[in-house]
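Next up: just one chain, as structure tokens, the form predicted alone.
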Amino acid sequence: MEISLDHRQSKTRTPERLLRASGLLYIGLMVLIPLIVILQDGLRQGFAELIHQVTLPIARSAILLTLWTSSLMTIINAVMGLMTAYALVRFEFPGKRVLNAIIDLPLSIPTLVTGVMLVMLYGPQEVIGRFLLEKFNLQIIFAQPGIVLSLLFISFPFVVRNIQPVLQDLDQTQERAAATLGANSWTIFRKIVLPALIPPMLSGSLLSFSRAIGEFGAVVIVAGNIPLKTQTGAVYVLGAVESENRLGASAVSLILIGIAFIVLALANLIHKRWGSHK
């Protein structure tokens, strides 16, 4: 009788162990032998030459370009993302169904589409680019506003889609007995609903800021390839592939891989002590 339990046992976890290891061997070719290769070839000289190759000027303009226009487009998206995300919850309008459909596109729309996109609506002989290039001295394409709105674009989902389903399980009983109280809108906003909301809105903008860090399709057809001007991090290391800089691409991409690796741990955490507290 115990023979016959454990042979069933055995069968039973026979496809739970084949399902682990397909899902290891997958993970392992797609993603770790790729870093691990990068990694050796970053280091293939040593440390010391991997830090001489990313804080040589051109590099370190790129990435720190990549770092500030990434982290002023997480601020404005965090933002506008928690108003959208709160309009498209608690407020009834015509459209709201399209806008809400809408708002998954830049997820699928190819990142190159989106430069050109943005090119044809803010590019110099365009009416709008035109406009703000002769009233206000702004120019959007090929310089570094334009990467930030290229980002804005293609991280937006992020933040919208993280707050969404927070907001519409968030219990309205102390909302209801606030305004009974004599609380204003703004008041209940703050003090009920915004506290719960900052977990999720930190989480997606923290993983929008890690999709930002690695664009390149949207920007390169924005802001070019102008170096220590508009040339951000990934654009640096197409530049030094072609041009044969193998050891210098490889040291930027490891200082972006890097960087995203601990703001996705960042977000990581906040989820996980954010749902164990739910």
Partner chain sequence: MSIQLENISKYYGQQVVVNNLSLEVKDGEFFVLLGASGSGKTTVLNIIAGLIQPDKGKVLLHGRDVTELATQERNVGFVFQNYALFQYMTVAENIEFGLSVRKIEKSKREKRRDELLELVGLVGLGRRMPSQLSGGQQQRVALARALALEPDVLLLDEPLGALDAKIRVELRRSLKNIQRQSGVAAILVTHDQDEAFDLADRIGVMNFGRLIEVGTPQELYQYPKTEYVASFLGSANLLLGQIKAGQVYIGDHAFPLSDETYNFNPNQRAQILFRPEDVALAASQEDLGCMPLGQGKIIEQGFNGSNEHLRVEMPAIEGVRPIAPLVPYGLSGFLLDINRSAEQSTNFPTQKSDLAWVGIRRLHVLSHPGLNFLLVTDGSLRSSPAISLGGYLARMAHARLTMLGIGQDSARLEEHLLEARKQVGSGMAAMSVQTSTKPFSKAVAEAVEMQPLDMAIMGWRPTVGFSDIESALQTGEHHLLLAAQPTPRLGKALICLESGEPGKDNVAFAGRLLRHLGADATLMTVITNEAQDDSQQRRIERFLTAGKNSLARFGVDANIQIRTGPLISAIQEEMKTEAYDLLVLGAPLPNAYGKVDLHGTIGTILNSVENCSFLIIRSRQFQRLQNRFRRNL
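Please could you give me the other form, the form predicted together with its partner chain, since above is the form predicted alone?
Below: the lone chain, stripped of partners and molecules.
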């Protein structure tokens, strides 16, 4: 009996190993090696030089711009994404299915196209853009609000799609129980529903944040490429590559990669810690 078991195990072992090896090889080729190359390239002239490169005024401004626009977008996205998800799950209205399908669209639209759409909407020559500029002196295109808007557009699905399944699975008897105990609907939302939605909201927000850090296409169209003003990290990297400043490109890239990595790790942690909490 034992022998036959061993035999069967050794039989399944070979394809299993093969599968595992090819998976790892694939990750290595596609992700790990490029990462190592850029790490090695950035540190080519030592750690001090890397720091020097990213603290150059233009580079620093680009990184900081990326961080604050992404952060602002993330906060807006978290709140509005929560509300959108709630509306889509809990309320019935005509066109709900269509709307639900449209939410994923920003993921498949080329981000350059997103940029073009925003320019067509808010450009200084267009109706809305001119109105905002004249009435409120608010410039959107070729300015920082444009960056936030384009980031909002491209990362819209992350929070909604993270919250939706959790909200759908949420046991509504808890809310009914709270109602029988005298809680009004706002209290029920705050004390019963919201605590369950915070983990998916957080992890969704972090995903959208890390997505926004690397955004290039929409931003370059909407914001242009004005150093110290509307040049984000990713756009800076392009400029550095084009002007053959290889070290500068690698250094800023490394910072962007580092931030993205930390944020993704955090999102993973939240998902692990609370995602399965029931």
